[in-house]
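Only one chain is included here, represented as structure tokens and corresponding to the form predicted alone.
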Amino acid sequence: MTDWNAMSDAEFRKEVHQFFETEYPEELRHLPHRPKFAEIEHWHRKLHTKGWVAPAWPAEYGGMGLNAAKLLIFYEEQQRGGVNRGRDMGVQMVGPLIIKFGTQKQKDYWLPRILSCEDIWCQGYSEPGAGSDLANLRTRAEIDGDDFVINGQKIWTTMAHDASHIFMLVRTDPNAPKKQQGISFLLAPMDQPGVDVRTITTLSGETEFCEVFFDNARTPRENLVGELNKGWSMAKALLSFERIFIGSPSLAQNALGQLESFARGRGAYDDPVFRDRFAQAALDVEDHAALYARFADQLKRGETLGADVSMLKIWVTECFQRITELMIEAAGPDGGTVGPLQVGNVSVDVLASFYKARPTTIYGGSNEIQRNILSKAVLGLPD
């Protein structure tokens, strides 16, 4: 097995860019949807026989044992190249925690699974009336012999329609004192009576998310991850990694660079009003990037991420969405078009990239509830 960890992170980048510039399919570069299993199964069993599927997971689990610095370089080499994450709930969300708090026969038995994609997973954490403030989730999960029997509703829920397991959070003592205790980590199959998906359908056309519906559901006792009631303290463990993720400068920086080649294609950059708007937005990625590289050191020299790394999620977000309006009014009258819009030999879905950049102020954890965190945690302002 190689040792990562031991080359140079210019050795490293230079490994995992040639591999996403050679290995992926240019036909799935950047692509606006999120694709479906069957439809990036070539590609997932490539970097399955290569052993990169878990950057992140130990080596003793079957991943690679990135430090934090070589698994920001090899995200950031992904994200630059337009190579999607592909099916990976299990890999980022419910193998970690496995890995941190679950049996080892949980390990041995779901782990080699979720590698292989033998198992499919997808999120059930939001609920209708619990989005960002998730303690108010209501869906039950009751001891009955030797199963949890489940009732409720998930909302969101990225690709449930092409998942065959859900992880998800479930109150299980409805009388506790706090809305945060009470709440237990369960893992249920899909397939089953007592679960019904409806598809979702977006601005954009796409199905990405769903609706679930649990009417008496039932998963074995064993699929209980960590203590019971503890499930809340389980779900934060992942927080602070998931934000620089998610806060990620590549988001805004490939939508600047669509922009860029699409304005000059179709004469917008000639206007010295729209050149001051784009530079306005290049400087704002400039500065998102000088940030995001700021947390990037603090984990490289094995620091806790503190609440302001919200400041980033907010950041790129917004810039993200400004940029893809950009985009619109360089599109003039071909501004709502359906489909790629083609100028020399770039092709740009401007719309698509509208619709796209509109949820991202939502998800993870909306930016409001960012500033409210960064108000109060980092700023020390009062309720």
Contents of the next structure:
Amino acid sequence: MTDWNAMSDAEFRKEVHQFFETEYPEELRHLPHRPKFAEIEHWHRKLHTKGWVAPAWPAEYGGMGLNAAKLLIFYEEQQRGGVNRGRDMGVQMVGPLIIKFGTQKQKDYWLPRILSCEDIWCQGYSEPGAGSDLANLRTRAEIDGDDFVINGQKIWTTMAHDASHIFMLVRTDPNAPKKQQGISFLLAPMDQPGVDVRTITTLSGETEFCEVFFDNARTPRENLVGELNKGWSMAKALLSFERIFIGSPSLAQNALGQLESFARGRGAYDDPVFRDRFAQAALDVEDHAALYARFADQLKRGETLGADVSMLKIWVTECFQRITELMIEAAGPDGGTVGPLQVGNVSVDVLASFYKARPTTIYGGSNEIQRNILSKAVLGLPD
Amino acid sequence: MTDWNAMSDAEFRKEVHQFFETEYPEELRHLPHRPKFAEIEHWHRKLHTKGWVAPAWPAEYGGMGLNAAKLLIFYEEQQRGGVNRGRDMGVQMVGPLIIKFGTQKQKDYWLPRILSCEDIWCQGYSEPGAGSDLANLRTRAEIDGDDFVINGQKIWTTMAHDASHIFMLVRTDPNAPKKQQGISFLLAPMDQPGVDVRTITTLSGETEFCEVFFDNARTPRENLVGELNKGWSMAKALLSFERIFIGSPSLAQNALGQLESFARGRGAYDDPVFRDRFAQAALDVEDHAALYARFADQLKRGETLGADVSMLKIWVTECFQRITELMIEAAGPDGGTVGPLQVGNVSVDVLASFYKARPTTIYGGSNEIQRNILSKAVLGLPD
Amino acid sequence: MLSSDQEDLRLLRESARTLFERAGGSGRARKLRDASGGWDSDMIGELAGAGVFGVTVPEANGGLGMGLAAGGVIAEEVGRVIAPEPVVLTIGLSLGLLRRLRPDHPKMEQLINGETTLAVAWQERGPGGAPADATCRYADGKLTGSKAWVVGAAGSHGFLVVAGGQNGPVLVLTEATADGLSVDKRVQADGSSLGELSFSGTPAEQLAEGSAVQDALAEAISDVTALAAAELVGLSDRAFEITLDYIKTREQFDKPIGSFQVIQHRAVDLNVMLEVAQACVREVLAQMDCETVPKIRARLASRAKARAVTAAKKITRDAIQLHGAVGYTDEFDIGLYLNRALVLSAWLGDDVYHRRIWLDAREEEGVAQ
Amino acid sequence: MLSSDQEDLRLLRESARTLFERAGGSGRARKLRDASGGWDSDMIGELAGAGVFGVTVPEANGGLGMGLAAGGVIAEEVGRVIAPEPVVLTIGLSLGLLRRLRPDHPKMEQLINGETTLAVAWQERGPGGAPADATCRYADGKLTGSKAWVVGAAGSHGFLVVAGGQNGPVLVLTEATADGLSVDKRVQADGSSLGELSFSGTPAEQLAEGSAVQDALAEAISDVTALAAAELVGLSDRAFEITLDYIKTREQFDKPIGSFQVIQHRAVDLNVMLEVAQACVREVLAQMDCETVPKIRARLASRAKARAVTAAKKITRDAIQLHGAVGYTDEFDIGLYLNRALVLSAWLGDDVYHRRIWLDAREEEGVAQ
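Moving from the form predicted alone, what structure would you give for the form predicted together with its partner chain?
Every component of the complex follows; first up is the chain already shown.
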């Protein structure tokens, strides 16, 4: 097995780049939507054969065992190449959870199935009354013999209609004194009569999000991960490494590139007023990348990231939105038109970018919540 | 005595305009600072002879008795002509207070002295611990024989160093259950050993604001205006008509005019990026004026203004700030230079305008407080 | 033309609002979008019955003669319920052209009565795109060439086309079913479509020619631009109401989110922006009714559109954020308002564009503060 | 030149901070402003003793040879205490020119040792104002003409003047006391002054001539621009700290104002702006140390200055608002930071200016995302 961490950063980047460059199917590059598994299955097989499905997992569980520095390079190259992350909830969320908190039996059973995509996972966190205030969740799981019986509703469950399993936070002790207590982590099969999935249509007409209804759905007791009623702190622990990725420059960088080609094609790029606004956006992205690099260096030095990493997400998502708003402006009379707009050799779907940018300031902890966190945890401002 | 209200608006405007145009001393037009009384005394005498010192007071007390429509015209012409408002705290604040809540004896004694400027008034509201939270004031007044004895400190007392009297809110019942209760309205002479005035130097080097210290200062009990411990609601009643003036377009309009001359002289006006920002500012001012006109119409129809009038102040002060920031930009390498900058025939003190705009979002109830008020009183948002 | 008085406008607003609400408010817009993306001919009849289309047409020509200020009232109400019918288009552009050039033409009455709708094809792709540079030609009773960005192309019975004729620009009329006419439709964010028209020897009737066409077009564009601004104001007004209701009721952390100061101040800022936009656009419409110089009317219209677009963009985008995740779904109405704002902002020039021409015009006129 | 390593920079930062704090922090700046508006020659000696002025000068020429990244560390610390001494001016511009053109000249050592200070007169009023268009002439050992916007003119012992010579541009040296030199001082917001220099046959020593002068000037301007950005970052950093402390302690409505969500979020936005600016400027300085192409170095410097000005303007202005009325008084230090930010923003081009030249340069180089 290759010890990737022993390679120089440059060598490793080259290797990753080359693989994505030559092996990734062209027709899947920079996919504008989240694919169903069937659409990317052939790519997944390739990745699986290569052993690259789970870059962050330890090698003993079939991962690449990358350290933070290498992991960042891996993701950077993935994003740069427009390589779809695939149906990676299992790899990103369930795997690390099981590796950290699961029993040996759980590891042996679930981890290989995640790598092979025999199971396709979705994440059941949010509920209609539990968005920013996630701890307010009400979906109940009660022990009944060897099973948990689940009742309630999840929402914003990405791609639940194409998943075989759900990992979810459920309330197992409704009488706990604080709402953060009494929450547990459960794995459950989707393919059963008590589970009903309905897609949600978004503004842009996409149907990636779902509602999932549980009506006496069942899952074996052995599908509890970690201790009963301790799910909240486990969920929070999972998020810590994730937080730098949600603040990564890539979405904004890609949008900026699109804006530039589009504006050049449209002539807006020659207009001084547009140029000033473009320069602002471009510098916002470039300077964000400098801050991102500072946090990435922290990770590379083996330090853990503090709450201040949230500032990356605030900045980059709002910047992303401004960039897509500039696209609309540059489109002039076509600014309300659905679908790709052709300019010269490039075709840019202005409206799709605009829509895509909208929820980024809402999901992953809304920017308002992030500001609350920074205000308390970083600036130490009082209640 | 002329019945001004019987005139047509246009006639009245012409009359007022003409008077200010021909009689107001040129050297006092658009004064960049607040004058001491001595500096404008000759103008005050003229105004007094004309009977125009107190446009809003009823004619029986020596005022012009203008209705709302005429009053707005009067002030508009005053501002347009760059006519200094003079030392008008007596006319604007003390007079209306005494007319509304004072005894006959108080009216007979104080009102003529206000008109003649025999007494020059300053306003003692704010304290170091009572700014946005004015009701938190701590200056005490205790009855001692025929006098009140005053101890405490006022701050931001405009031109206190050139005033003979102060009208102030003081705490007369420290044990009242709510802090808005137990506050009274007192008139007091400044020229006594227990009153100490110190000027405050501002960022721009001006010394218009003062601190006033009271150390067993005295004022006769008959200088209590209205009922004991009822000062808070009286003070609020006084503000209602004032609130449209603090949102008047004039400051921003004047600044915009200066910006335009300056930018034309400097060449910035030919730069498309500057032009876009200038157009934004100019439209912000023009569209604010449309909203101002809507509120003015309400007054003219004899309606009272609601809390929504606060939006004028929020908009226009922030707009004023942006305009002065554009001046700094247009000044380029001279943007940090103190004093007037010459361009062609005009001379614009860019930095003075910039400084002048700073506190407008703070005084008269900070814009944050105004937003709190709008949010509750107009939008009905919950606590 | 004199502006109607405040009381007339108030009554007009009331009746228009009642009419739209009875017809189903914004729910009707959603149904129509989901059905076909078109509009409702019964509704067009009802609107015509209420005198809506002829609101700015002089009484002598069969209208109400109430002026643009009244047209703005209608446009605001259209905006509030995001009605898909071509109300602003008809009042401002189709009738705006016809009443100036051919008040005698039978289509006038049909438009006012709601028996027909006509889209106006006046722009072309390529540099400029102004009528003087028209590459779309009219000769011997036939049209050849193409026109772009035709609003209402999908549902109209015919087109008013500005083309290059033998003696300068012409205004001609062609039927939607005419030979040699093809309409390429591009779907817009709100479900409506923009038409790209191609003519190859399409028969058309000449209605007017010469500089009068250009003048009338410029005037009609000023009108429709200011009315589109009013539609955006109405849209923003309702989008804000919806959002305000939402933040008063949606709870997180056991409190309505509208109790958080940050949310409150943001709502205040949207409210202030809305009030400024409303005051601006209403003032502009009233002034346009009293103003006869075309360039000044154009400048006023630009002022209105610049402000209305700025406000509508800000209000609808912030409204999505204030709704949180549900704002991003198609289930909540707020998204319909966002989408309609996108379309109306792009139509006839956005805020950046209109600020520029406003300042240029102001300078040319020597208007200074 | 290679950038110093992180540990060296950390130690440098620590010692510079200690030096400035021991000398009285921002209180010293206030005292000097109230006294005379000048600077403190003892402090200049102390700074020289710590090697500050020679930080970017190669060791072979008597400096520390630590590169611009180290210069930026010093500049940030200067900014934090708003020290009035011409540190950035000397490191970036005076020594930036001399070390490139005349490393052998005795003034090098005097500048490094703090025995002398030299202001640099390179700009002129009128269109362009670039050295190539200089109307200020040097011939037969004498200067004639005028120079504008000379920073540090009030306290310097002499001037490095870029003028037009007989064989292209020249760099000449003249003493502050030279005959035929008059200095018109314009007071700046922070109490410093900008000089307008007039020469009428003023004797001066030629140091260099030809295109080398222009090249060295361009390079020195890149350096000083980036260092001024670092000074603004240091200034913003401290202005933010002061403000954060204030909102934690100032009470209204029986609570610290920093407990209100609106204030909290505003503080967060300033903090984010600050961190972005700091990351940007530090990255730029390190990159400039590794970059040899002058145009790229100029583009990097513009990026730094654009960001630093944007951040400093926002942070110091919002800081005044967050302080409320006291922020507007001269008694609180925050006003000193506002005033210094005004001066540093205007010097060498503000954010709008640098964004423009940044984008032009990016395009010319063909740098795309």
